[in-house]
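Encoded as structure tokens, the following chain is the form predicted on its own, with no partner shown.
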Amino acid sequence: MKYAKAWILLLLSWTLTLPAFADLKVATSLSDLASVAEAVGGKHVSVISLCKGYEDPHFVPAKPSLMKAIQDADIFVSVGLELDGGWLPLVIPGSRNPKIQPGSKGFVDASEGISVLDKPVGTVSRAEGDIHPLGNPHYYADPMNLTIVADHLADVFSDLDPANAADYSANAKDFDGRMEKELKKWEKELKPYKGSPVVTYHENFKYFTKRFGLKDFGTVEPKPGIPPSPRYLDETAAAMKEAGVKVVLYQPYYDADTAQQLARKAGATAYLIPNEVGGVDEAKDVFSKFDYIVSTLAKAFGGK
């Protein structure tokens, strides 16, 4: 009898220490959105991102494994503005999960409420490259746009899980407050370099340059998604030399050799920066991602 009681107590202790199941299972198309969802959901959510930070969010293979990964999700958060439009329309239906299909309460367009840049005027032609007809979808490069996403997710989580609504609201408020505080620090670091020109590989950095007062000089690509020709690289390098542009930026999913080749021709330096969480090891969440970007740019502009 004594041993039976001991086993019962031991089993109870094991039961009490088992990890609690998440109230909401959240999947996202982008790692930045996953980072925000984790901050807002806290202990009440489990989160996965289908696109890793070192993968090009435009081109994610619509593999069966992605469909299986979201078959039990309660919520799917799309980056919106058709950034994931090349693969998500295959993955979502393939999951056969009615809770996250477009039009359902569990499907979230994270771009709602964002002031979108580069909205095309007139007819959009494929001859202009990989143009996004709804505007530039890389809004997550502006830290303050992520506070809009956080507030939106708090509302969605609260609607689907009202028992924990107070926590979601408080977490979003904490996230917003921290982002505003960090923004002041980042702005201070980059203030000496306001107006400095940069060349980016793709037009995915405009929200950042607008926020911090940097100048978009041009792109390594002649048009979105179009590889540069030798002639284009020579002409761009000559223009960079004349204007004194010393910084070229690229992400891990773009051609580093091409970015570095342009930089050498122009007498500049090419820097790998993450545009998404996980793009480099140091970018573990959205805050450390911006820490990495800002510190890299401050060193680059400062000639270090």
Given for the second form:
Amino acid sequence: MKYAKAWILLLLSWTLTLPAFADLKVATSLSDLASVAEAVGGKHVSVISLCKGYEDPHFVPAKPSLMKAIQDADIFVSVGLELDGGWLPLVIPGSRNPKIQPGSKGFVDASEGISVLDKPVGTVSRAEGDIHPLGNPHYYADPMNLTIVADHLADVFSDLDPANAADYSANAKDFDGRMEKELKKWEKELKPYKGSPVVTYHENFKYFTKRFGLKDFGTVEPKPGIPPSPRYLDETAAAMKEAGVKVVLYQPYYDADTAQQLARKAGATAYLIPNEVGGVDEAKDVFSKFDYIVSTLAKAFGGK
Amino acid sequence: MSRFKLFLFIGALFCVPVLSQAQTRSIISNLANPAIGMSALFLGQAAPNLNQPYGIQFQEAELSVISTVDPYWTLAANLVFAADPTNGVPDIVEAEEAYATTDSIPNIQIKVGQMRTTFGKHGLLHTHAFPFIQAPIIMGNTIGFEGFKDAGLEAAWLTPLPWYCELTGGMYAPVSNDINGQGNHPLDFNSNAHDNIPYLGHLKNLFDLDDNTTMELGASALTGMGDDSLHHQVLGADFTVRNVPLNQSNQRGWILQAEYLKKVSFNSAVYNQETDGWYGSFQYRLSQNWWTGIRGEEAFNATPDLSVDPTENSLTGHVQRATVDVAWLASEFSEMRLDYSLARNDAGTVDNRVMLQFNYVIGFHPPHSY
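One more: the block was the form predicted on its own; return the form predicted in complex with its partner chain.
Expanding to the full complex; the earlier chain stays at the top.
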């Protein structure tokens, strides 16, 4: 009897320490998509992102542990437009999870419904570098594109978990409303700097510059995926000087030395900004990510 | 009025072939064509003790196609065009791989067809993905320089254990030929009796030591019968520690790797340890463009390196070899590599080689496994 009580207590304590089971297990290729999925799914989902925010989404090492992490996922959200095409073709089949294979209900291409920029016209050639044949995949740099993703995810979640469909729909509506409100704040903050030119390391900021009326002056890398030569840096710095470009932007996964070297040569300043949630500690979700980017840019253009 | 009708009639006649042509074109769709890519390798080698001319030679080109077949299967094929090692003439065409896979079964992946089987670590690599220009000597002496390639069926089970633990089982056709059909495959699975199917078992464990570093432990066994009534068996063990800083994943990193392989033949009365050997290598990524590496290896009872030396001048017996490598990647799709290797055997024979390899990829290329 004494032993029976002990066993019951042990079992009870074990049960109480078990994690809460979510209705849907969601995995995403990108941390921004994970942030949106958390907002839309709320208490009904558990979410993981395979790519950390300080990791280059083009070059995620296809570690078998990533395959293991999504072995039991109900939904996989890919950023689409082949941004994750360098590693997802290994990770998704490697998970041995039929629920999230392309073509199944659990595989989501988050780029559906997005107005894609930089779609190549005519023949696609790698003479132009490692270009994305389906267009610029960094659409998550525009806050409003994330509302399209949120609505898409609400539909998918509702389809796979109809019991909580009302919650998913309400959460997506709340997310959209908050994003629209925050966008007005961010637009107001950057309004004085409309038309200001920026140099970015890679062409991953175009959706942001278009949304906020900034000017893309050029990139640190001469072509996508190709590191700059000293000559190219000299030429770009000279052009920046002539045009009065004062701001260079780079992400934690790009070569900070090169970005800073270009900025020094051009008499500009290089700023680290997160393009993805988790890129810096302050960017804990999509809202705080844009807060960080906008305040950094306002300071940069304001000369503070 | 009648002229107008005649004009309309003639005009309509002109339109008929145009419509017909448009309809003919529309019924042949290329929208579901497979992804296609090609890699090409060119090799220059200066080896004083080999009877081969110096200079750049065509090594191989690999044409890859992959596509989903239907909601259940994916089909991939690699067709290799290679130079005949006996005369350097590029007249070899081989269906190196042509296999279908399915991911429709929870936790298990099925692969069927002609494939590079899941044995060890180096044996999984295509030639253009070798970390050094030459494969380790022990590979050629056991399962083949490019691994054990055969027709068969494999099932790979991702176990429910908390870490990545994959168990693979395979069964294949009895083979006797190497990739060039020259009848000297080192495995000698030459029997055609009904019960002589070669079997494979492979266990792969991978642990995340931290966000940037992984440790992999693997064990493999391949066994089958030869026409000498002996069981032929290859056993392997591999160990890899790999570091890829997540915030510099295409700029920095290193790989420490070692593998041991042993080939035996036996029956109830006889046990022959035919050959065994190992290699240990360290590769270091200096930047987005530069890699370097060093490898040491040892092979016991080594047999001639026929794939590079048809004159059988390469070293035999107990052989030790060291290799240094430096590679420059202009982009993700082209690479130039310079290797120097120094080998010697117990008889005191030395083999020096300087090799320069050019590696190009066009079109779609499936990502290389981690």
